[in-house]
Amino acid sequence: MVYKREELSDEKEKEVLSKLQDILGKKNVSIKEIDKLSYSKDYWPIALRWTLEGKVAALPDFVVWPESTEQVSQILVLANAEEIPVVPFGEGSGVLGGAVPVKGGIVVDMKKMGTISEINKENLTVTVQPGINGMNLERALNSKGYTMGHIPQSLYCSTLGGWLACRAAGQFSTKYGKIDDMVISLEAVLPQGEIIKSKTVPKSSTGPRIDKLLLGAEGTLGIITECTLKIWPYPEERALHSYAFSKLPHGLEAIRHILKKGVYPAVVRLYDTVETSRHFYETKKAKGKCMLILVMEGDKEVVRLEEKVAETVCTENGISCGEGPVTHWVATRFNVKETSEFTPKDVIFDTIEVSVMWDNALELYDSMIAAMSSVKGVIMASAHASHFYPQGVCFYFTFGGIPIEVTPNDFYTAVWDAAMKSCITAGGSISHHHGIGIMRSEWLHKELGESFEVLKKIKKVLDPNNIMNPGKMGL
């Protein structure tokens, strides 16, 4: 066991089990070893490594499946009374250990709360519970002629609740925004069992938004049980374009100018030379260059305008590579198998996404590549820019290597530490959309400064017994 903790006594386990069964019914509570093992980790790459070494990250004491907000509230009331940790769980696709039950306790799997209660065509909203699978939500909307525009790589293996917990971003975010941009209102259960529900209105000026505290809190401040989000009509047209640039700065500058003109392609992804050779090796015109792929979608006339602007800007310093590279990306964009492919081969592999303003973008890219490459054993460090704003960009770094004279865990931590330190020094944010979890916990106070102390005070007031997902985010 990697995260050791004090076990519940047999008497205490039986007592809490009986109370949970009273709340949820026997079918929705488990203490089976196979269930505990299934909820022992998420998709954190180092935890997969531990599994291959015969280690278990951590085990919960109970796994439960609530079916209503009231049941979630009763679980938290009980957990407070017994001072037992609670770890919310979606589908376990997080990559930073955010769902690992490091202190044991009750894993609350939200999958049985996955109902769409309303698709409002006049207001362009969907009201839905957080346990719904991402692809199931998108398919349901598509069948009615709508899209949410939130299409992360983990679409098939993640839930709405997981997206909200870490303020996730989808591949189409340049047009539609991140998940927190889509939230209109939500219902949630706070750590001591209080149920809050915000008003569904487009905007308001009625004091601080308490409900928004739960977005990005990774289950440390409560459990979201329902959410109303923006939706859009399903696009009538989609256009695919790609361009190759001799240098990364040329590609970045082209994107910045496109956005400056008020044009927002749905997908904008710029790959450095290393990642271009890895993903687009069949495109001869892009050899030794940086590939930019664009997807424009929506009303036909809007798409035509976006195509015209992009063509004019991108051909100033780049060359067109047609639809082929984008078609390839569309066909492979949900492939998340690299972690499981590389780990058994003793290669330590991970991804790190950060954000930065335009005037520091190149400095951050160069410094983070250099910092990761400087760690002994690193054989690859590369990046692509995957989310864009008029003010800045998200870089998504990948590193891989083989530990030399150190343990795999020490090597992994050394690369992460080098990356985080260089990111902060270059003026970037240590996470754009994956969140904090365990891996970034020690860096959050450096990211937030004095605001981190305020966050700890809020946590203490809302969760005095520290039952909600303890050991995460440095809380």
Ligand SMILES: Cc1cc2nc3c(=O)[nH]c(=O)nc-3n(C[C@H](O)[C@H](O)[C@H](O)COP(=O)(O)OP(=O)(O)OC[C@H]3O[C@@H](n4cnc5c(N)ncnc54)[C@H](O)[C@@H]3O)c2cc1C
The other form holds:
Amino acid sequence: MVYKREELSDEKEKEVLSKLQDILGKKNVSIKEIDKLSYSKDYWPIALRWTLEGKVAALPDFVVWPESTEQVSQILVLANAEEIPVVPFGEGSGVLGGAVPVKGGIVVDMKKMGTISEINKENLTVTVQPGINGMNLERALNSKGYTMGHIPQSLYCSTLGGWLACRAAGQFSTKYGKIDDMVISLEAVLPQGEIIKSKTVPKSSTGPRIDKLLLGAEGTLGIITECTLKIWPYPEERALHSYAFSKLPHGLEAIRHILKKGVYPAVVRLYDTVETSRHFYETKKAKGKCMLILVMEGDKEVVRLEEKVAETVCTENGISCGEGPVTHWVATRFNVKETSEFTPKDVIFDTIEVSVMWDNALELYDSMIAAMSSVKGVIMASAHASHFYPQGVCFYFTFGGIPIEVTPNDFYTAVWDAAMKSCITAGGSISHHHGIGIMRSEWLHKELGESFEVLKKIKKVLDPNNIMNPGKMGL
Ligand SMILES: Cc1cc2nc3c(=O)[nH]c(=O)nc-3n(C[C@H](O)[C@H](O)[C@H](O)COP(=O)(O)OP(=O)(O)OC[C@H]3O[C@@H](n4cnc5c(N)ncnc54)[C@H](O)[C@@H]3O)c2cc1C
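Swap state to the form predicted together with this ligand from the form predicted alone:
Let's see the whole complex now, leading with the same chain.
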């Protein structure tokens, strides 16, 4: 076991098991080894490597599946009384160790709380419990003629709760926003069992939004149990376009201008030359260039106008490559074959997403590529920009390499450290949508400055026994 801790005594285990069974019924509580093992890690590459090395990251003492908000509340009251850690769990697709039960305790799997209670066509909202699988939510909306517009690459293997807890971003975010932009109201259970619920209104001016503390808290401040979110009519029209630019700055400038004109394509992805040759090698026109792909969607007339604006701006410095590259992206956008192909071969490979304002964007891109490439053993470092705002951009870096004279995990950490350091120096935010988990914990105080001390105080007040997802986010 990698994360060692004090084991519960047999007597304590029996006592807590019986209390959990009273709350949840026998079928919704497990202490089976196979269940504990299933919840021992998430999709954090370091934990995946431990598995390959025959190591277990950490084991919970109990796995539970609540079916109501009241049950979640009772679990937290019990956990507080017994001072036992609690780790909320969606589908374990987090990539930074956020759901690893490093101090054991109760893993609260939210999948049995996945009911859609209302799709309100007049208000354009959906009210839904957080354990719902992303694809199931989107399909349910599509069947009624709507979309959430939140399509992360992990759509098939993540839950709404995980998205909210990590402030996730989908591939269509330039039009629809990040998940935190979509939240209208939410219900959550705070660490000591209090149930809070915000009012479902479009906007208000009634003091700070306490419910929003739960967004991005990665389960350290409570468990989200229901949410009302914005939805959109399913797009009537979709247009696919791609352009190749000889230089990255030309592509970035084109996108900045499109957004400045008030045009928000749903998908905007600009690949540097390395990633263009990796993903679009069949497009001859893009050889040695930077590929930009755009998907505009919505009302037919609006889409026609958006296409026109994009075409005018993009052909100033770029050349049109047609629909082909976008069709290729659409067909392959959920593939993550590199991880399963390379990791067992001892090639270390990961992605790091950060955000930055426009006036620092190129400096950040150059310095992060240089920083990652400077680590001994790194073979490639590249990026694409995949989420855009009138004020700035999210870069999504990929690095790969072979450890030389160090362990794979030390190599991995060295590249991450170099990347985080250069990101902060260049004025970027260390995470745009994956969150903090364990991997970025030690960098959060540098990111937040004095606000990190305030966050620690809030945590202390809400969770005096530090039961909620301890060991994450540096809390
Ligand atoms: C192949 C792949 C592609 C990905 N693509 C994207 C992408 O496009 N965009 C993106 O943003 N992310 C992406 N991710 C990262 C990951 O999918 C997201 O972080 C996602 O939000 C995690 O959801 P989950 O349900 O699996 O949560 P988990 O991994 O189970 O949990 C993540 C964190 O949320 C907490 N949590 C879970 N449910 C609740 C709840 N109800 N209340 C409070 N806390 C809770 C957990 O304790 C943990 O800290 C990707 C991951 C993979 C493996």
